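Given next, in structure tokens, is a single chain: the form predicted alone.
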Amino acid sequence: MTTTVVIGGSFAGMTAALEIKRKGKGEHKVILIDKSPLFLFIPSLIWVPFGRREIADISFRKEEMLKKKGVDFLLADAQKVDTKTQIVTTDKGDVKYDHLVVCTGPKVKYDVAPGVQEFSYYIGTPNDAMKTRKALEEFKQNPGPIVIGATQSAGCMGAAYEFLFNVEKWLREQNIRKKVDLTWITPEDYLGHFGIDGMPMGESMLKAFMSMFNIHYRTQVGVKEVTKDKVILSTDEELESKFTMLMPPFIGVDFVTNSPDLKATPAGYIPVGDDYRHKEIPNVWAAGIAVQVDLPFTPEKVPFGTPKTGYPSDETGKLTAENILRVTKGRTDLKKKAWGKIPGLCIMDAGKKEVWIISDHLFKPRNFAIMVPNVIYDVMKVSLEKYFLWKMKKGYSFLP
């Protein structure tokens, strides 16, 4: 029997573990190691600060479902791996593997600039989303300028855009919009670059949104410092701010950086080929955010990265699972699909409105790419959340 250990239980990790077991059946033992007992639909965290969702609405305990599907679940903190002995060290003991899949997600690099951690908010975890909710409740008692955006080297601009438009909607609902100067800051070369070199009509659409909602913006800027009442940009411009939300860069987690055998990049990501197999270690694989993605573009002034969203994570989890199964059967014809060749499928929320972003490839060249605004209601964004939570609760990893 082949034993595969999967580190990380979010989009990529859950998909990889379930698919290996579903297809491999009794010939494969799968162990999923994660420090959280919950599966969380991370994209919906943008709604938690506004009370539109509670954490319980967008999460579920995964152990029972995994057990039903034949996947062993170890609730533990994976600390490091020795690829020579093929042993993963956790705070609950050592685990031996034949194949290892790294799906560890990101660690937030708060020290990208002084004051980012102390004086700005972040919405990427349940605790941070709830802290942001509390801060907004306090803010509305004494409103003032707001700065929202992403720092230099950030890659998750989409979620920050979503939060921006949700804040604007919330300010109107609280009847304090006229009291708030709202400013968007981004390292992107232009509005709507998104770390994928943009989409047709994207820049003009976002410029129209900024004008319609009276949002000031700065592109090609980084953050020099954040203080209690201002954000100092890389251009030395000072923006007053009573509430600041910034998306910092992501880096590899401690499990990766504590494991020199993995030969990770300086940022802590796993170097893999288009088959998601480690370039030097044949029985180590990676999927999702843990993958090193080389940018097909060069930022003009301020560095920024590319998004690693749920759909590519799900797809790379499936690819990794299929290739492990092929290798264990002695096959060499592995499935390949470069990160940039994965279709771009995303729904950006815009404060109970939405924009559908669809392309045949994440990166250029593309044969098809379109952005479609839906200004009536964010019905597809809500439907995607319901569908994906249902899919994962049932363990239907084979579905799109």
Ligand SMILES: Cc1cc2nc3c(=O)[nH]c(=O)nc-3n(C[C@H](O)[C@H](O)[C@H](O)COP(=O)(O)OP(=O)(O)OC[C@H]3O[C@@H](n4cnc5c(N)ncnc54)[C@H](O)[C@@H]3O)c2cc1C
Contents of the next structure:
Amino acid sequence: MTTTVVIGGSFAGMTAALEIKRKGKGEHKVILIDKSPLFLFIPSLIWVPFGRREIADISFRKEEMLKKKGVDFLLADAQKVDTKTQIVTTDKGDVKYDHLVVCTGPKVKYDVAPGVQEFSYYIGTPNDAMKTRKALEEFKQNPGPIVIGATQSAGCMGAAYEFLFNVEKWLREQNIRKKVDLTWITPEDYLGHFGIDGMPMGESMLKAFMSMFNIHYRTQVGVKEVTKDKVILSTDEELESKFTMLMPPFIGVDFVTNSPDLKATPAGYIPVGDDYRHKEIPNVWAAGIAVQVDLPFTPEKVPFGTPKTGYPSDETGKLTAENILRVTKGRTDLKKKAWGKIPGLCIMDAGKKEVWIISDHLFKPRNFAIMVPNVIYDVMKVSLEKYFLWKMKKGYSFLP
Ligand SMILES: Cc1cc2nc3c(=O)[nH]c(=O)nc-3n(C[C@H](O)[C@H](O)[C@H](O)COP(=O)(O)OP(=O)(O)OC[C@H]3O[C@@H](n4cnc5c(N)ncnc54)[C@H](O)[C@@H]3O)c2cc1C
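Show the same protein again, this time as the form predicted in complex with the ligand rather than the form predicted alone.
Let's see the whole complex now, leading with the same chain.
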């Protein structure tokens, strides 16, 4: 019996754990460690600040489903790993493994610039999304300028764009749009770069949206400082702001940075090959955001990263599971797919509108890439949420 310990039970980790158990059956014991009892469909957090979703609508307790599927769940905070003794230390005790899969996602680097943590809002966790809801309710009583965007070194620009267009729609619904100067700031070289060097027609589509919704924008800017009532850009321009939402950079979580054995990159990501196996430690694997991804482009002026979105997180979870099963059978022909060669499948919400972003590869060169706007209703975004929550609740990890 091989014991695999998966740390992190979200897009990547839940998929990896379920797939190892499903395909490995009685020969594999799988222990999933997560500090949260919930599976949360993170993409829908963009709707929580506007009351379009409650956290309960987009999450479920994962333990029961995992138990049914034969995966042991340990609700615990993993603190560090010793790769020589093959023991993970958690706040609930030590756990021994034969194979370890790191799927711990990101930590937010708030200290990217002074004031980012104190004076800007973030929407990437349930707590932060609820705080943002409260701040918008207060803002409504006394509206003024708004700044939304991503800081230097950020990679998750898509979610910030989504929030921008949802705020714009919400302002109109509240009948206060005319009182608000709305500005988008981004380190991207151009609108719609998204950290993947854009898509055909992407820049012109985003420019058309900005003009249609009367949103000012600055590209190739970083954030020097955020204060209570302004955002100071790397260009020294000062933008007045009564409400600021910023997407800061992501780095590796404390579990990774507190485990020198993992030989993580300076940003706290796990160096893996195209088979998602650690480059130096054969029984350590990583999937999802925890993986180090090298950029195929160099930002021109201000640094920014690449988005590590849900689809590749799920895919790398599957690849990791398949490869662990092959290794335990003594096989050496591991399945390989570089992060940038995974298809790009994403839906950008634009406030009850949406844009479908589809390509055969995340990174260039691509043979196929298309952006399709749907200005009637965000039906695909809503359907994807329902589908993914259904799939995960059932534990159907083999589905796309
Ligand atoms: C606001 C927002 C909107 C987004 N929208 C989209 C979108 O529209 N489409 C899309 O494709 N992607 C989107 N993404 C990205 C998507 O959410 C990520 O790609 C996905 O969540 C990555 O999955 P993951 O499993 O790698 O990491 P995560 O989902 O971050 O999960 C990490 C897990 O590890 C656990 N964990 C961390 N540290 C420990 C520890 N020490 N001990 C135990 N457990 C631990 C956490 O509790 C968590 O469950 C969005 C992200 C954000 C923030």
